[in-house]
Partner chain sequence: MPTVSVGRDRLFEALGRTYTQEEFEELCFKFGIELDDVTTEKAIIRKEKHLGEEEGLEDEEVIYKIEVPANRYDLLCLEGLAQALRIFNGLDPIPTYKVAGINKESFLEMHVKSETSRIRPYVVCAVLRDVTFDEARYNSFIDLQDRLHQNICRRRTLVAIGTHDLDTIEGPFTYEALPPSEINFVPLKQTRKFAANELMEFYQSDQKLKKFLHIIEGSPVFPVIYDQNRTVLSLPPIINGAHSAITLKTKNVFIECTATDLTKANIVLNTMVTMFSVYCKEKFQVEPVKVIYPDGKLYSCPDLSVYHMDVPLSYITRIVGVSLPEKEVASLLYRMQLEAKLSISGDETVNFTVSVPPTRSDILHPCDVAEDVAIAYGYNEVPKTKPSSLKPCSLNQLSDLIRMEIAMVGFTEVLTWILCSYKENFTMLNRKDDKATAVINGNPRSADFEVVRTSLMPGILKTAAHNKDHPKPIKIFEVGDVVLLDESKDVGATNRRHFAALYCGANSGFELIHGLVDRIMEVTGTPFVSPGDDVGYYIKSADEPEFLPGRQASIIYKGKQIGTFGIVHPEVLQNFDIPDPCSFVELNMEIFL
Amino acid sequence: MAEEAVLRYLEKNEEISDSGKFAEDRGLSHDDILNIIKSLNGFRLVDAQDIKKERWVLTDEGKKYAEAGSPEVQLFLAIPAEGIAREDLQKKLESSIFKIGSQQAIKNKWIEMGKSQVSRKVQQVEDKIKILLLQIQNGEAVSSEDIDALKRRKLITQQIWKGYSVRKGPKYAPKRKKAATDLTRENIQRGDWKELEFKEYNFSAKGQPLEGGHLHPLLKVRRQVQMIFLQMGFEEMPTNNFVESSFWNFDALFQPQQHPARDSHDTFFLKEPSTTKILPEDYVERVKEVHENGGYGSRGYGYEWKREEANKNLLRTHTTAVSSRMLYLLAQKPFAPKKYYSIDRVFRNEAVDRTHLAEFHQIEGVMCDRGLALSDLIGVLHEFFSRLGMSKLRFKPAYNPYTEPSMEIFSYHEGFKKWVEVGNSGMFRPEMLQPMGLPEDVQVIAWGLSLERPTMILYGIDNIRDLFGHKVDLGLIKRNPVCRLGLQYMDSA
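Where the form is predicted in complex with its partner chain, what structure does this chain have on its own?
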């Protein structure tokens, strides 16, 4: 109805200059006309231009007075010619009408209000307020002084009126075909798809979001790191044992019992189960001996080694605890070279901040063979890290109780334009390996790094809690791209 009116009118006329007037002339709702114009404009059948007008409308209070008369007139009419007791007049009227009405009536000098008695001062009054309000309601012109007076009394308020002026659009037709938004099974069955005209598709908006599942970014990176190890011929160590004894976590690694890492500041010691009950006794003896007095060419640390310290249970502080178990097992058989890796959870008694968590994932690689040298370690590190996308490496001498030589691994970050530490490495000390029973000429080279750090650099995340833990943003998990190590590591951060 409204659409037909608009399109038909434009068939013969150049322009609808005012949609409001157009609606009024035809007795149509202006809102309907507006909706139709918007829709026709969207399909480019018409070309609509905004027009705006300011106009006055009655407030709720104004509407009341337009109907029932202004408070002052209501009050005036409630006063009989002989006057009335103030109390009685008050009873006859609503309190707001009485209050406002008496103020205005006094101001207009219509009434005399004594302490107890109210009487008329004039016999006739005209309800100018009501007349003005009705004029405004009907859209008639009112003088600006009157507008001001009504505005002051909050009886009217300004409203922006919106409408359109309308001309033919580029796709104008006197009657529009119903624009299709999609091709349906019915369209195909009926064969009417040939007649369909499609609403223009907005390619600058994105498509419909898909339902589906998403994997965690950190574990996507873990998968790729696993792939790297497998391609380099490393086999995975079983790391599903978070509870570990100090013995395997520290003592077996020739880490002295007074070492700062063994403080409760750094390590979670357990209340329950508090101690380890079974350790390989003959091996424990050899470990004790090498700590206290050395052997295998070493001076030892020269302190009294305590079994109680070794028995203390903890949450493993590094996956090297697992490596020490694996190497010990390896030493119990005729020697065969091995390449091991693991990626799993480790625990540190640390305050949580932007870069530290009490638990994180450690990546560890271990190679065990006769005659391995520092040059092999450097070679394998280059191979491994270049696959992570870090091919520019350099090494800094460092100290670690269970490796010698020890090297910190630095990688040049093209984005940050500086060298950043990316891991630690070294050759396990003879004091660690030989008590296990490994042959003297067997060297073990190893390196470790966290899974979180390269992941954060890879995805440009600067708060570790955004990546790992319950404070993660699910949106980030969903938006996270596939993990392609080695391709985008350096330039994406």
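Given the form predicted in complex with its partner chain above, what does the protein look like in the form predicted on its own?
Here we give the lone chain, stripped of any partners or molecules.
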């Protein structure tokens, strides 16, 4: 109907000067007219020119005041001639009306606002704001000064109206003949194929984009880190158990049971099942002994170790819990040097902000051999991080319950022009290793870092919630560039 109206009108007239007025005069939807004009213009039946009109319309607040009056007038009319207590006036009006009305009425010098009493300073007022709002609502002209005043109070907003002016196009016809897209069997049987107009075939047109899978930036960086470990001769540890017992997560690592990390404010403990039932009993006794009384050159912690604390189930707080299991299994066989790595999810009961989530990914490397020393750890760290593009390293002494000595790892960031912490490291203590059954001359060096931090730097992301979690923009996953690891590439990424 809209198409017929446009084409029939142009058959007898040169131009539709305003698509909005044209639609209004014929009782048609302007949106329908716009869509038809766009279609006819595409097929060159008409030539359409854009029309833009700017107009002011009332906001929801403006509509409210146009009907009920401005806040200052509502407040003025609520004040009797003899005045009113401030508290009573507040009760008569909405809080927003009282607040805005008081400010404007005082500014207009209509009222006197005392500490306890409010009184009128004039006897009558004109609601200029309501009058202006009604004029704008009715499409009447308003001065620029009044527009600015209403705009500052956010009572009006600018609306851009779009339409078309339309003339006949080079292929104009009173009725559009639909171009055929297919030659059917019926067309051939009826013989009407001779009169058909076929739609031109566009050999340059692109087909529908093919949807395919996309790798998340975390997975890309994870794969690159994994390849570095494999090139260095490491084998992957099984990290498929998110739920771990406190024994493997804490006790086996020589972490005391009163340590703050074992508090519910820092760790997610399970309600069901709340405890584990299977632990290697002989090993448990050796761990208990070293916690209470020490051994292997240590005095221990000197407290009463409780089995019920070790039995508690939790969401693992670090993948070092997996390392403790792997080292224990290694100790049950004739010793052979090993190099392990893991990259998987861990959980901490932390407040979520721009740099912290309650779950994140930990990268961990572990080397086990005879006669290892701190110099070996430093050398391996230089080799590992240089493959990540971090050639400038510094180490700072630190404390970990299960490593001694311990070191925080810092790398110089060329983009930030400063040293940034990139990981933690250390040598596992004898109090942890020897109760497992490992020989006395066997040492274990280890280091760890998060997967999220280097990924955020690589992809220029400053809020971890934009990288990982339910608020992630899927466009990031579809459009993120393929980038190499290395701080020298991070600024361009």
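Positions refer to the first chain, counted from 1. Small disclaimer: the values here were computed from a predicted structure and weren't measured. Rigid core (definition): largest C-alpha set, two forms, superposition within 1.5 Å.
In this overlay on the rigid core, R465 has a C-alpha that sits less than 2 Å away from its partner position between the two forms.
The Cα position of G233 differs by less than 2 Å between the two forms after fitting on the rigid core.
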